[in-house]
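Listed next as structure tokens is one chain, alone, in the form predicted alone.
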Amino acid sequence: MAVTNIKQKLTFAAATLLASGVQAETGEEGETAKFYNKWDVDVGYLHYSEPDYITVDTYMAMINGDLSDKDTIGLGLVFDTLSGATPTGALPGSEIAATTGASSGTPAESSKGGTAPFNDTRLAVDATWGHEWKRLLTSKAGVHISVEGDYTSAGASFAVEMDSKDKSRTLTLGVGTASDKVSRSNEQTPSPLTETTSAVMFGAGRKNSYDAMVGITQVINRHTVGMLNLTYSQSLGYHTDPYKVISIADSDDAELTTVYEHRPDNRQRYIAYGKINHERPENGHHISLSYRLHLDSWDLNSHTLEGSYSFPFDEIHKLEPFVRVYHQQAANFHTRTINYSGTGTFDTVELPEYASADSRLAQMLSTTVGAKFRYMTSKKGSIDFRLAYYYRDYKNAILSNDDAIFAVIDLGKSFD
């Protein structure tokens, strides 16, 4: 399925655990015990939508509180509904792209021109503990799933917070695993790079994903706050897109055949990521900046640069612009078609061991614009309005650009 990334969001059934937050005395002894009851929760909505593709709407939730003076517990749940086409990785004048969408049950003749129609859903849940073992140590423990027509994952995270004495320095190492099963919404997954049209089926793929991660936390001076964080990440397993097809065709892009896609079933990324937060003492205004570099075995290499300034609005209210510039190069194996002479059959085609034609894997440039305004309902209420566009260029891929708008509503409230 084309969208896998819009994940780890929460939903309303956390909220029933608001009564958690109520003040309660019993009587033992003639002692008196007190629930601590320090709650956030956070109730959100999310439109985003790219013309002629993908539309997605997200509801979600999440609720913090404290269950002790040392423990602290997040939950949460997400719903997405998703629909569109989304292109198959084959030219757009392709008349024999036999792809399905997810969970869509669309037959293979409707899927022409390059696209697929698709419809799914996802539910996801999460949750963490932390716990404070020392006055200088912590560590938060999280458990989260994701379900929904053709991808199911499951994962587990841990890690500790190390304080300096006079916490102005934090350390966090930790680590993580998810293991996720991959398939067509009929539980099936095509051989690779064989015909649409005469594929053998297999079962679902499986993958598993291992992760490590140490960063530092650093207060610059009264103003400023820098962090940085080093992770590595190993993924081993089917990592293959079911859906994706590739076009074999000549200079000229006449189209001899389609066949599925193949990835390297082991994948290597190492990403940095910095960011300084710096309070200008004047004005009370925020500046932030960041950039993360990541480096893949995949030649999937980027670099991201996010920067947004925050002001306070009427007073009270708070009005945040942010920009984002994203550039990678493309994957080893993306290609826009596999090139063939303009004769012969698909029998005669020298196929490589690995290709994709997904854009998401080409050289691209991307640059998201937009603007939170946040509006306190009280002291310890807030809604929360976000609202950006993004645009997408890419090179020697099946697209040349695109573009999508989303918003996002957000209601949070503090209960003491």
Given for the second form:
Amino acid sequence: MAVTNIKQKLTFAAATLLASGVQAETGEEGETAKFYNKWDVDVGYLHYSEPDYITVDTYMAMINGDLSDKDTIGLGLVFDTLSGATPTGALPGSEIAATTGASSGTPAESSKGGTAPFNDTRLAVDATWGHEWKRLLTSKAGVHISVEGDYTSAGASFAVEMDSKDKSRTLTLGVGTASDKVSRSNEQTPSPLTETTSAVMFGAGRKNSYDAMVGITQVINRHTVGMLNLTYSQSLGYHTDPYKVISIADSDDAELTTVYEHRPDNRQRYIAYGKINHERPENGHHISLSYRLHLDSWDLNSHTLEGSYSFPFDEIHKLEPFVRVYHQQAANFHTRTINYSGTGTFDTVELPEYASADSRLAQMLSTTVGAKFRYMTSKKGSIDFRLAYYYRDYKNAILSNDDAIFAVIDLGKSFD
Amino acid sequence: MHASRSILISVVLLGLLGGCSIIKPITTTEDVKPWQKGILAKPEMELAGDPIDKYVDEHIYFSKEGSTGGSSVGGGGCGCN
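Next block: the form predicted in complex with its partner chain, after the form predicted alone:
Starting with the chain above, the whole complex follows.
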């Protein structure tokens, strides 16, 4: 009897689905269009400002839409302008580093010791095509290119997503590759660990990166969904920053000279990333939590914890405070300075195989605190304003700390 | 001093989460039927997050920290300083 009931129910459900499918295929144009004519458009502006260093203005446009009932496309366009000063890696007050420059568009003669003027523009575009091969099997293929005066990156990615029968679980397998061309603004790279005043220049450096990822997305309960990604990444080639230098100094920071940095030409990274989104049943507020573990052949191991809490205070206004805490170990070749005894010349200094004083490779604890305010202009339109304070605390580095404020305005609109 | 402040913030955050008894409803598993997935289909529950926010965060942290990646595969580098 039970079997009969189930059969009847299945038959009814199948008939309903078939009927709705026929209606969709044979219906009027307007009804058919619902299946493949939904588009989301986002236009954004970012202002990022470090009081002592750089200012960045970024203009972003992103479009995602359905090409058909089985195909989607995403397009992104980003334009950056960067200006200000950036740390060279030399000791603050270094006069020698003044000749090194750290800019892709500005001559370096006006460098202020441990910093150098910085002025650049960047254009980046990306495209992603999604396709549903079967009801439970989809793929995404993407390409991207980013161009600056001193850095070009081009790459591609491909991911397959397999849903479980009840669509409560999705397995993702993805690969990606990128090829980067790195140089100073004159298409040159300096000979590593040689004096900045007499370095020999080579051509542009090249770096190739390969990523592989396996991920699982799981519905945990009616109010919670989570994901876990495991990623392996390897990059080969020129990892050195051609602008960065290191001071050779004695224990009192009396500087002998500066040399260009040198990083290993091979880097392997293992990343575990987990995220949970939850809606609180009692009030409909949303919580998002994520954690990332990053293990690195350079020993630059890190932990990242992020959380946000989103709540509406009326029908059309919503606030989302967020916090992010990040800690990294220093890379095994990071050094504040290259020590020397205080006597002798550069030729007598014992140089390591690899060395960098870039604070981004130092032991670091950073915290970001901010909030996003959303105003719904209509059922399908919104304006987001996001403001955050980003603080970085370094240990055994050229910089002891620095900070930044960034603000984002995002205009979003859906069309269907 | 500043490190202590950052750690304090994270501890307070975790304390608040625990104190509000949020952990249990997040971690309690259940078999969810297709017709019970209405909440999961909301934009706020999308794990990929807001595309502009995601791009901005990845761009800033890639430029200022030594670690990157994890949430997806692919993505381009830059010479950002």
